[in-house]
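In the block that follows, a single chain appears as structure tokens, in the form predicted alone.
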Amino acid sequence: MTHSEVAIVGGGIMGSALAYWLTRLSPGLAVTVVERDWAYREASSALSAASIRQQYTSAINIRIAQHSIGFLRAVADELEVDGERPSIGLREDGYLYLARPGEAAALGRAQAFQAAHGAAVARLAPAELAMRFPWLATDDLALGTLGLAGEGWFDGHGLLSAFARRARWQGARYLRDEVTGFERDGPRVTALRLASGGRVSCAVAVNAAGPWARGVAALAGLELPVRARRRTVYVVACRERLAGCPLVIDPSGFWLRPEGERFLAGFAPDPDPDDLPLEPDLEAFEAQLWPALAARIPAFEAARLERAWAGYYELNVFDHNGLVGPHPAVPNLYFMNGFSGHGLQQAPVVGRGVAEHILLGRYETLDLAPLGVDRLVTGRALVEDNVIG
């Protein structure tokens, strides 16, 4: 048996960001992270397309993005270890949302909401879209919105590795094991039981298990509306260069962004069952994605699929927003789950917020109460309309 003040289930981006902030804000605090997949072969943060945006319809998500981009810009200073300064290749080339006539009013309202909350997002009429992005087919479009600052993409695996390395350097202990149960004293968790037969006693436990969060919550007798939904990321080669290409969100449902000399693309499948094997859906590229890409960007008529991989979205089917903080029924069991595709970009801020709440009993840097787990009990949904993929 080992003892830890805070025991974290899952060492992906959320668990490692929390371990980093706990050991930074409270040096010497005993923090244990239990992670079964040390190579992160199935970790969503390692398999993500890794992007950040401010084009949300929830004020809390906009505020988190505005804080998080500052951390990503300064990541070399924040996560330096013994003179090694991590680089995550941050590119702030923006998101471009596109809308057809029936969708333009909603997109326009979203842009006005974002601007009112300090996000630099421009409205572009079809003629402006055609002038700025001549490679784009605009005949069926009525509006576009483009992030001018604080939006783009980065190396998600690099960020995860940097958080975990710095957390270890600051004293966090990582165990290669799997949590099989919680021990309780009344409503409070007192220890984690491990597949190896060991135990980690703790004052606070945290569920940061990503797509597997529902199963971890069930070990404590709690229902969590988080599902593992497979998403395929396609690596596509195109002979033409698309000058000034941002991350494109098409009304047909696909997304696309540059990645060096190539492009990453994907879409949300329909139907979308839970827990599919992590094998890329190659047939869907030719049947669904390629025709949509070529219709919006004619240069992709000659595109070529080079490779693909699959990862899980930890989809919160209740309202598509993160579930953060202590559970009302188990007050020392914290949750960092269900971010529905935007967890990687929110981890720097959510990790700090949960660390503050554990250490101080309150949020200090940014109030994350709107994402509280208590809304599952009260039925108070915080709906995010701009969910990608």
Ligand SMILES: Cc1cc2nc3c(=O)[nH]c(=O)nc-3n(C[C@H](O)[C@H](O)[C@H](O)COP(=O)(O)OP(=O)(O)OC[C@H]3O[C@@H](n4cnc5c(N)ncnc54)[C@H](O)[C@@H]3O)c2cc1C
Second form
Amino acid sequence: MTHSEVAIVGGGIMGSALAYWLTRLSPGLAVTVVERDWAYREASSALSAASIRQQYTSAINIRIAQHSIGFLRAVADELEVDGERPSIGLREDGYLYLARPGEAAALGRAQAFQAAHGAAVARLAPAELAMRFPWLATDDLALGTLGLAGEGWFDGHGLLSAFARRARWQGARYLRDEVTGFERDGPRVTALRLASGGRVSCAVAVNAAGPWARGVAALAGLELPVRARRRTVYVVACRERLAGCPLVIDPSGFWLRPEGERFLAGFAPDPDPDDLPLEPDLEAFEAQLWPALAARIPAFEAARLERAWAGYYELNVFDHNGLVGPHPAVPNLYFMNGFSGHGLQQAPVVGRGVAEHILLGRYETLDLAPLGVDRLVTGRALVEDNVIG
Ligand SMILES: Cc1cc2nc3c(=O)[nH]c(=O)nc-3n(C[C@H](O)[C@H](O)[C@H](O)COP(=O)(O)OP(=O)(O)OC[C@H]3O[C@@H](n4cnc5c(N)ncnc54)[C@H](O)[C@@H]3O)c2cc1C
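Write the structure block of the form predicted in complex with the named molecule for the protein whose form predicted alone appears above.
Full complex below, order starting with the chain above.
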């Protein structure tokens, strides 16, 4: 039996970012992170495409992205440990959203909204697209939008390790164990029960269990609309160099970005069942992805699949956005779940916000109330059109 002020279930990017912020904002606070797999073999944070964008259609997601990119740029200072300055290889090469005639009006509206919220996103007509990206097939396109700053990709696993390392250095305790239950006193959680037989008593508990968040919520008798949905990331070799290649979001449904000399690509499968084993869907590459890639980027006709991996999106089937903050029915149980493909980039900001809420009872740096769990009770969805399946 140990006691902790805050006990966090899951030590992925969310749990570790929170542990970092809690012990930074309140040095000496007793924080315990319970993580069952210190190798993070199935954790989304280790299997992600680790990209960040400003091109959202909700004000809260844009604000989070603006704060997050600042953190990522300063990560070496923020997460330094004993003179070791982590490098996450942040590249700000932009996202390029593409639209055919039927989708162009919506993309144009999104760009206007982003610009009004301070995001540097340019509109590119087909002729400009062809000039800037000569390797792109533009015949069927009516519009593109390109992020000019604050968008790109980084080493996601590196960011996770840096958060966890710095959190430990600041005094957070990581326990290798599995949370199997909550002890309650009326509506309040009083302790985590562990598979080893141990217990961690706590003033506040946090569900940061990623794709397994629904099961953890169920341990407290709560239903959480978060599902583990498998996504395959394909590593593709293409002989031709694609000068200035950003992260491309194609209207056919795939995404693609450079990764060193190679490319990463993926798409949302349909149908999309829950809880598939984490084996990459290799057949879908030839049947679905390759033809779409080659249609948009003819150089990919000669591309080769080198390898692939699969991870789980922690998909919020209610409205595809993070569910953040205390639960109305169990006020000392916090949630950081359901980020639906944009959690890695939001973790630095969500971690800080949840830490502030736990310590002060309110958000201070950025109001994360629009992501509140209470929308499961009110039924009011947070509408975000730019969700990458
Ligand atoms: C293929 C893919 C591509 C993605 N691309 C992007 C992207 O480009 N940009 C972006 O921002 N996001 C992206 N995401 C999403 C992002 O990776 C996730 O939103 C984020 O990593 C979620 O972090 P987490 O800490 O909540 O979950 P996880 O990293 O899964 O961590 C949860 C941890 O909880 C532990 N755990 C669970 N239950 C228990 C328990 N009962 N007891 C103890 N430990 C437990 C698990 O072992 C796990 O380590 C992508 C995800 C995938 C799968």
